[in-house]
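First, one chain by itself in structure tokens, the form predicted on its own.
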Amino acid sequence: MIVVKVGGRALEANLNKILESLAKHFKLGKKIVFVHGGGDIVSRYERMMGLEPKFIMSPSGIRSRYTDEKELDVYVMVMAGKLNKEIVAKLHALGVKAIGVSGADGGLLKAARKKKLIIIDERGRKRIIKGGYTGSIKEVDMELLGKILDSGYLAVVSPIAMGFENELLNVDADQAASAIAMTAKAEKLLILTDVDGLILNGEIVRELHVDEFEEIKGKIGAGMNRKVMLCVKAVRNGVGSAIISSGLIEDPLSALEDGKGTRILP
């Protein structure tokens, strides 16, 4: 089995390509589990609605979306509904069978919603604020994707949870990818971004061994430290390898045989 995560900027930039190359794999017979991002799509379709998206900064310098009751409304609605289904049909329309489904769907995601988060204000300070309708993955049923999976179908994941008090939650769909691809002891979890990899120094780091993580996570920037970090932990609790690579190319997918992106070995 393997994960495929692509985040919003490259599924904006390269979104039949990106589909053209899974609908190549799958056809080749593998078992995918396609997890998406979308926020830059979601922020489009907040503002069409008259509202600002709002972003915070934590103390490690990752930025994320604030998601409060309205964001929640407008993240489901495109995550779950619009740019979810809109993917299922146009993997149909090349051959492929697909199933969307949310995190929410089947209590496939739980995550633990967040009840403060401590960020850097537009002065540099720390500050406490609620948490809002954001969550960590904790557990992830696989009984639903297997079933999904062993019917010849492609499934396609919304980042969105469900919490334990059966509220909706956004959550990150590197960790969702992440998460999925540790419970199922996936063969290869594949990040695509908007980038060619990890570039340290003006180059991209080719192969990266988990142990020489803590040499280098000091010079890696926040966002791609946080990628780095969560493939890290997948491969450390059983997942073959882990790559991250550019979703903006002719075949995204070409990165699990063909040496491209930075590959994260045990």
Second form
Amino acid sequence: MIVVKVGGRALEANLNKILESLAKHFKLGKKIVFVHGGGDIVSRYERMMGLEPKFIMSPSGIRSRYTDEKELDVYVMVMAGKLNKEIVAKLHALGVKAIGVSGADGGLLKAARKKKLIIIDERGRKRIIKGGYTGSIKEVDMELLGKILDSGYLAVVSPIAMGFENELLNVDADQAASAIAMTAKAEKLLILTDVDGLILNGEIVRELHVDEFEEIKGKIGAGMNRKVMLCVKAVRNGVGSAIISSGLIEDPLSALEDGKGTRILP
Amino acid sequence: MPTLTCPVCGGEIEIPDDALPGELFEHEECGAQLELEVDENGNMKLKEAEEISEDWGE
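Okay, that is the form predicted on its own; can I get the form predicted in complex with its partner chain now?
Below is the entire complex, every chain and molecule, led by the chain shown above.
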């Protein structure tokens, strides 16, 4: 089984090629779970509905959406509705039987709500604020996904989880993909993004063994560091290998075989 | 600048006039990470900041 995650920017810029590439690999007989992001698309719909998206900066420089109750409504509508179903429809048009689910369906993703967040505020000072409706994934129940895959469908998963008080939560799609891959002991985890892979000193790193991560983690930018960290965690927990590669190319899933991007290996 | 007491070492710590509730300060003398609390009457005090990991949503 392969878990493929695509971020919102790559998805918006190259949706059709990504889905054609997914269809090609699915038709080769691979079991595929496709986890999509889509933060920028959520922002666009928020503005259409009269809400101005709010963003916050973490102390390590990661910019994230601040999800309050109203924003959560739009987030769920777009992620589990519009975007997820659009992907499913396009896959069907390519001859792929696909089923779209959110992490809340079948109790797939269970997350602990972040009651507080630590941010760098607009004055550049550290502050603790209320956490809103974001969560950190704690449990994955593969029963539903297993049935979907075993029945010959491609699973399209949106990054929403159930909280422990049964509330819906916005969860990071990279984390969702990594958690699903770990639980399923996936053969491969492929994270498609808008860069070619992990770049250090101006050059792409083709292979990274999990034991090498500690040495280099201080040299990686905040957003990429988190992706590499999640890949390292996945490989340490039973995933065969993880790949970070570009979602902007003609056949993005070819990175599964041809050495494109950065491979994270045991 | 208001001067408050560090709840960890009992020493003094100066807080900027424009400090906001939830703002974090490191007490240079003892290294404690402190969070500013402001009650409904505007009274300020410091408490030890809890550990919060960076683990956010999409």
